Amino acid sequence: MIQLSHVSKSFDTKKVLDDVNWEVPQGSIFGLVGPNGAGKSTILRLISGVLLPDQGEITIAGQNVYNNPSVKKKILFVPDDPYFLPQTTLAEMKKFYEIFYPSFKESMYRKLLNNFPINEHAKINTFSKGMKRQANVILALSILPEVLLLDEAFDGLDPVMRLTLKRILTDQLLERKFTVVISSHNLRELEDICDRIALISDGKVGLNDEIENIRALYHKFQVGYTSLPEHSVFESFNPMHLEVRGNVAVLVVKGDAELLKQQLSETQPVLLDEIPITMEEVFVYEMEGKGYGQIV
């Protein structure tokens, strides 16, 4: 398991991460959300131990990592830019990794030349970025880490590239017991693939859980009347999101469905639906209500 306890880290005067707690179960495939510059890379490195927090303890499986070689070896972290030595092959980068990384599999390695259309002996500096990432993902899952952390995992990836990874990750996941945390601005990418999701945002994490968990909560309900009633009355419900289009109202709410239906009937409409919400709206919702990208 990865835990944060306590931990805060700034940039010069920037607070990025203020008293965070957060643990991601073992075996598991987290999430990682939140708007630019709320902290997200800032957490994996953490994590991965390349930084050092100002305050609070980040452990896997109950041993610190910052400055400890023996944790590290364990863990993989994919940045968003991957970074390979000057003028080399992914076939060279191999014989980089098998020196650091004693876990490296060969059989694994060419079972992923399968998979992604890479040339091993091409110069990786002729990449596009898509190839870059692609590269990077095979180093990095021949090592067998138990910790894989991947930053914006999907950029520059076409569909079917997309679709290779997410069920390369299943299926990894499946043979053993590793953890995976995925920071993404695609919130239907991470929809597909992950257990949980957690938010961070304003330098802390917020919405944290199971997706099915966090989909059980929101709702998302379209009433008609034939005479609209006051706004008041839709207020009353504390909606994360309210859109009316003439007799007919858009809500978005938190709460039990059922408990929520119930009440809503009792405004006498003459139709009410819940429709169907996504990730990407729990996360719109979410931001709006702490004032991000609200036009004013």
Given for the second form:
Amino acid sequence: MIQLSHVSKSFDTKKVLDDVNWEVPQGSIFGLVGPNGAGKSTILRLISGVLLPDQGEITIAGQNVYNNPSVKKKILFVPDDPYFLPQTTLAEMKKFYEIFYPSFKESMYRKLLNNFPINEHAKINTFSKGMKRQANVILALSILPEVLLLDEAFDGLDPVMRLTLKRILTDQLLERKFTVVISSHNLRELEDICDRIALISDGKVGLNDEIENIRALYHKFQVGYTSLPEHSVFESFNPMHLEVRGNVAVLVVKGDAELLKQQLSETQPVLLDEIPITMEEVFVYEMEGKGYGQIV
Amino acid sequence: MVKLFSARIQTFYFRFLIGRNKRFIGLMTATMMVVYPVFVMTILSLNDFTAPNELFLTGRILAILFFVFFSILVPILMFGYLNNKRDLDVYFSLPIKREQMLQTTGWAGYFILLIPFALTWWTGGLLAMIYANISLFIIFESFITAILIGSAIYMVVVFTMMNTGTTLDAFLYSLGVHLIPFLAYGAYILFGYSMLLGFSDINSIRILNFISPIWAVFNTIFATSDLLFPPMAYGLYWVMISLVLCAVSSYLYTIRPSEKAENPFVNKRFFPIISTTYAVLTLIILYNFIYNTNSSTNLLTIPNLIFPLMFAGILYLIMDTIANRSTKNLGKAMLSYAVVAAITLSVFIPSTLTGGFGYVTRVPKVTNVKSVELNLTGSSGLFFPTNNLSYSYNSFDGYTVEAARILKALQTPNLVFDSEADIQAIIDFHKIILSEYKWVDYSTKSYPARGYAGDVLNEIPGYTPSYEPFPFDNLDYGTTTVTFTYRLSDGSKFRRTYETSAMWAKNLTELLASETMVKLSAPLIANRGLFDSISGFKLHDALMTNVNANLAGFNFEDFVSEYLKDIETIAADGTIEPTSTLVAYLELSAVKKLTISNALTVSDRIAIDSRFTNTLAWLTSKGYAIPQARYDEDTAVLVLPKAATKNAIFFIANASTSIYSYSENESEVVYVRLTPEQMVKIAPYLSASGFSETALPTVFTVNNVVKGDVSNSEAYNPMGLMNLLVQPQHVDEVLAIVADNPREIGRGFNFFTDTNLLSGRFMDASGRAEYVFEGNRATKYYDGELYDECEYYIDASGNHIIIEYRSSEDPDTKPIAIESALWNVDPSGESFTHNFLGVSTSISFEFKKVSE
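Since we've got the form predicted on its own here, give me the form predicted in complex with the partner chain too.
Let us now look at the entire complex, which starts with that chain.
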């Protein structure tokens, strides 16, 4: 439904996105991950029409987004640093959004307000960072957007609030079908809620698949030996990550689980276990492979 | 542009913005109310003001001042979100077209501005109608004009904000853009005046009405007499500019990259244009300023160039540093400035060296000229005919702009000449001026027109005048600023202004018989269309000794018709010598209603001489008799020219009073007093107009020697001295009539006993006795105490002062030492040098005791 076709974007001399082609199916909950400065927020801003791509096109249901109110009224972008009108209250911000979003639902607003400890008549500039996030989420979800773009939505929320937000999102997703794109560094949170993940690095979208498929693709094995084989044995598996402690090796590899197990068995281990791998590890090992985060 | 007009305001958001800014609207309203109606009413209630109009004017000026200030502030506040990336994440993601967002926010901002202004203006306006009689139309017209022009002030700021990325830069560059028209105009004027001889800025300041909305809003509301068009026309012009700015801003808003927010500039072309403009204008202004502060006429001296180049360069670099928030770009900026300076100087210097690429020396050909207009300011020294206007109106009540406009048309009329002969005479004069200035390389600093007999020019080796000299020399000090405005055959206008020496203008005497010049003596005829009514007709004899006020049924238009026919004939004849006889004066009054309670009244005396045959015949046919003159004793003198006299009073009749300065070589005039019987005989031989190549006897009468009287009610009676020349063909007859009259010698023109000459204080050598002369009183102080009130008078020679004192105890008989700016005493104490215009004479004092 959301389609980026040959999208490039630069800021001054720095190319942030380079010929990106990416699609977000309707109704999916897409997690967008990547290292700092990879372009996650840029993509969200491009989709919401805040930025104009230098090249390429961004469409939603086949319609160009930029400066197109008929499309934009279905989109809501929740930035990482929430903005509110100066010296305003939540109630006044509600009026602001009601002007632009005919889909704004009072009942949803009230329901959400009950879930968060916020006084809608208090000045928002007296709120803490987390409360501001909550206020932002209340407004965003009350609009009932067809496309919800959340930039670092969970950051700054305490665990209880994170859980509450996830539950509210999930409830909404059960009630109606809408598309969510969430950018975050917290893969753990994304794992719980997203059904698809995309990894952005070097201006391109790399890993881009359903979480189940990713889980099916990435495996972590712990292999123990009485006598550790040659290093080349492990290299033949083309591991994303290899860690050796004594006679025990931990490998992270991509491929078919059964086939990999069989191949590892042929190395005569005394111990062979597949350990669950988290998305965070997948992300870290993928980025390590690209040289990100390495200490020189 | 199409999108601009199709984008509609989002009314809900519009209302939302107004509602959110309620308190700000209240604050602005309170501010403007305080400076206008509240301030005015407070002053009025505390003082017994006789001029409430001035007070309301002050209030209106303050209101407009704040309106301008808020016109700059409000858009910066309304569009402040453009300068914050976080804000833009919300605003640019909203489902509203960018053009519509711009329109809605822009209109909301202007509405927020208009509410307080309207409330203030109309509250003050209603009070002004009640307390100062200001008309509703004026209040309405100025209100509409202000809001129309204000839209442009507002839109300039919006446009600037579309190009900048921070609030600071938006504010700075908004002010900067608004300042550019003034700098540009200043550079233009300075350059013109410094470098281009003949440069004329008459009315050029009007151009500011079209390039600066801030200037326009003040000028169109408070200086309407200067306007070419009605004020609202300027409003409509600026609305058009606003629409253009709005269209451009709309485009820039649509493509505005939000990632550039919080950077000084969003549009990378904006700053170079501004900084280059400032550098160029600063360079030109400073160059001309430095050039003017030193006496050298050399354009290319190092001091002339160094400071302007350096200052403009530093300004450029500072602007660059502020724009980049860093000095890292200074090297590149210096290079850019070097290019800018090089281009500027490569245009500027050749243009000055070539006299503005031929501007200075250009004179049109007579065949290309349809008409030429002469405009004289400070007509000191020129011999053109004067008029006998007097006027009155109340300047503190009602609308005086129109009065000023009418008086300007009457007193400093534009002299338009359209006959080929007249145009040629003027072109010849123009060429003479250039020929004289050529001796000083057409410099605007050498002042060759000033000084005695062209001081500057006479010192130039090989100098020979290009003009034919007058037969008299007391126009030497006279300088006049003359503006030539040629209207060419192709429809264009060509204007030059010069400081001219009166001595250069001899060839202009050919114009004396032209229609334009003759009409100069009768401004109410030439400008009768400006008045609502003309009446109060009276006929006077030639010397204003008698009056016939019985002119029942006088039809002024019929009179004018005959008068104009006569002027045509006079012009066709072309005689400039004073051969006509002054026959009569028609006195009349013209009235122009200004407000309900205020009117301008102008009176004039139109001279009718023997050339006006149709006019005289018409008067006779209507039975309007010219009254018989009634002469009294000692009311007329005939001043006789000495051999080889150089005094202008013997050559020009009824000319500008300024020519009656003393000739360098003539401190005394010889005159005879005329008896009434002699006046009757001589009157038919007197002329009130004309120029003679030879000196002629001239008559002064007491009726034509009236001091000016200026009062606070703006009534002004400027009649000065007026001489009547004896017609050259009748000189012998007149001399024969006065052959036996005793010749008297006088100094100045104090022929009649009530003319006072002395003023000053005189102290004796002991320092104890002091005489204070004022008017015809002399007050004596002794040891600082008032001692005696004396009267004094000066006898006809002007040399002998007779002091009549009354006190019997006065020990002094004459002052011995004198301290006075007017007098210097020689060591003997017997004679005194009078410093009146540098003429020396002997003075004696006589003390005569009269009875107490």
